[in-house]
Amino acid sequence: MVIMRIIWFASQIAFFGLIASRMVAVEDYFRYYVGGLSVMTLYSAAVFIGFDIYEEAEHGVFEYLLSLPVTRRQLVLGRSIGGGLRAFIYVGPLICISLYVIGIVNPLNFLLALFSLFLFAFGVSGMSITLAVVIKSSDRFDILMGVLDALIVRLSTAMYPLSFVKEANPIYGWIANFNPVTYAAELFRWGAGVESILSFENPLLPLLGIVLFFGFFMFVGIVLYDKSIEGGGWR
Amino acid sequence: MPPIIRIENLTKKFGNFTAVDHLNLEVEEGEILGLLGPNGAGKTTTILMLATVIRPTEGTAYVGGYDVRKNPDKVRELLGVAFQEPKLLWVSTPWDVVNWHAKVCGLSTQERKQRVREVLEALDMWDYRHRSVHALSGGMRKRVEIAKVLIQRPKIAIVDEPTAQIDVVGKHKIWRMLRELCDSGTTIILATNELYEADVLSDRVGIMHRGRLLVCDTPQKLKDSIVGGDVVEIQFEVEPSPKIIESLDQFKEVVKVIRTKASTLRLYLNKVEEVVPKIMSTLMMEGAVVSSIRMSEPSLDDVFAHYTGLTLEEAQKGGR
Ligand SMILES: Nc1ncnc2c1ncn2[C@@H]1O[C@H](COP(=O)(O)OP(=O)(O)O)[C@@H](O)[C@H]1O
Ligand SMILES: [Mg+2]
């Protein structure tokens, strides 16, 4: 636990130390930033469902949920989608504001982007649920979410273009390249028409990334939810 | 008819501790089966395994023909559970809890509208339907928990200490509702540590102690199975003659006759309700005048004591 905290702390400092020094003005950065911020906030809100899992464990609600006449697949899917939708409701106003700031260029692109944001939110909720049931300790979960926040939110293109991240450190660049937050941020900006600094030539690439992310955590979530909750050992 | 539930060597260990120890039991369709035992006997753990909430360490159970290990989804379709600790979604009201449960169990909107009201009214919870579950007393929460199985009307209902913390009037109401549920075709498993509840509600009672099932039969047969378990004290107007004592000893159900006072006999016997009329007519024929007669049936507590050497209360105290 202490180690995880240190890693988190170190990664934040290292990253910001490197990146901040390169924070030169980018053309259109404000619009870029607003788009990224929306996706980051969406991520944070969708992660929240994981904390609900601990509350459920504490209240013994798991036993109830597990006894219901539904399959585990329906249960995990329902929870993930519920968590994702809730995140959308929280972040909705922010998305609207950022759209106002950015202005939509192509409505069709935007619909596709919105769809991908939905998938992204469900995927993040699924991930959060999966990790929560594996970790089984709200303290450790709290810290891990901090580490993940550092790794996948900061090391994405949400705040800085890919070229910046790569320049800072090739490993950071690599992480940012295979990162659902990157994909979501890129798609959102693409959909809203912030074309000037897109990292991906083809929007289908990040879309595919998000679909895979969503699918992976649904699948793993279903298997692990079942296994680790039935095993007990919640404290 | 094959049993609707067949439990085979069902075992659950928590680390080195065996909470349920090679349980074997069959439940017939349409009956109320009571599981009676002190706290820590393993009743709840057994129930959680049947409900596919926790996985057995060893052995298995077949519910409606489906193995809880291999076909948990099928098993859950048949089951409704009212837990010992009420499992309420912590952000809601009784109405939300019951309505949500009914929805997940597949009741239509129309059905729900009517049935949620019916069930909450029957449980005296309608007036509190919009209270936060936080603000409910323990007994009220138990009522909401019971409402789940009552609205669901599952093929098999499992109720874990359904009337704990509920007042006497409420207890009787719930017992009647559970009996009605059973009459409408639901098989019920009732876990309880209350002798009276097990006795009045169950068609058969399984007695559990320290993870093991000691015996399982109808409450009457369990009581009858204790040899000489019934006690009858007869007080005579005058000292009974040796001939009278001898004639009482003749009954095959009478195990022992002792003279407690000059004119009082205490009989240890079986099947008190059949024997006492015969004893009375014998005494009448002998011309003995009886001034008073007191009978006591053994309770399930005597049955429990017979198998464990402890009364339920003692076991409860010594329980883990
Ligand atoms: N998750 C658990 N971890 C460890 N021990 C447990 C757990 N659940 C139950 N037990 C133990 O198993 C025994 C049986 O418990 P339980 O099935 O709840 O009994 P009952 O319902 O008959 O009162 C108790 O001694 C209890 O402490
Ligand atoms: Mg119990």
Given for the second form:
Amino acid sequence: MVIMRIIWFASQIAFFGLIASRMVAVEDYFRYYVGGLSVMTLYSAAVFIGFDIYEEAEHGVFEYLLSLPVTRRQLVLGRSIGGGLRAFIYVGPLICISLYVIGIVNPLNFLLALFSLFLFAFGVSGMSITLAVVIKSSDRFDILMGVLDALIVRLSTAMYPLSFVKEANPIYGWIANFNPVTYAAELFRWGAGVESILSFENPLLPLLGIVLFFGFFMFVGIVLYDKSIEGGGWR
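Could you switch over to the form predicted alone, since the one displayed so far is the form predicted in complex with the partner chain?
Single chain only below; no partners, no other molecules.
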């Protein structure tokens, strides 16, 4: 999986990024796209924690987890944070490649952006766990996550500026305004210094959006996952 993501990431930069930057009449679009590509890859990696939930249920790991000397909230919180941290470790080298291409203007801004990416990864992991314990079917979960990936990523500013999205359809632009992928992508670009076509003038707004996204799905994921492992059951 790691090798495939590296190949996909490199090909996206080398082919789509370079070609699109010559086609799209936007200043500094190549660096803009590379920043969004990092967030798209982080989102896809963080989603995989949901598939781990099904493997645990299939192999009877729930009973073992319940025997550990930790509370259930600590257990669920650890699974969510662990999923986000694992995704960040997977994507970390790719983010370094992005920074090499984009560069960093203000290190302090980038540290804040990096913190927001951690929260974003944890929030996506919580969302994945929440959907997994609600659906309880690996096939349906796989289909749903594929649909969500197509919609959430493309109805954001990860690939195109907000003005382009609004021009395509005002509804798309409205969705992009409240999309956590948009918040993460804009903060990453802001931290790296790609500020010519940012959608938010105040970086605190997308940061607040990511904090709310993280808090909501962490809380909902903990509650639902806690109920699902009650007595070691999954049905």
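These numbers were taken from a predicted model, which means no experiment stands behind them. Rigid core: the largest C-alpha set superposing within 1.5 Å between the two forms. Positions refer to the first chain, counted from 1.
J.: Using the core for the fit, does the CA position of residue 72 change by 2 Å or more between the two forms?
T.: Indeed, residue 72 is displaced by 2 Å or more.
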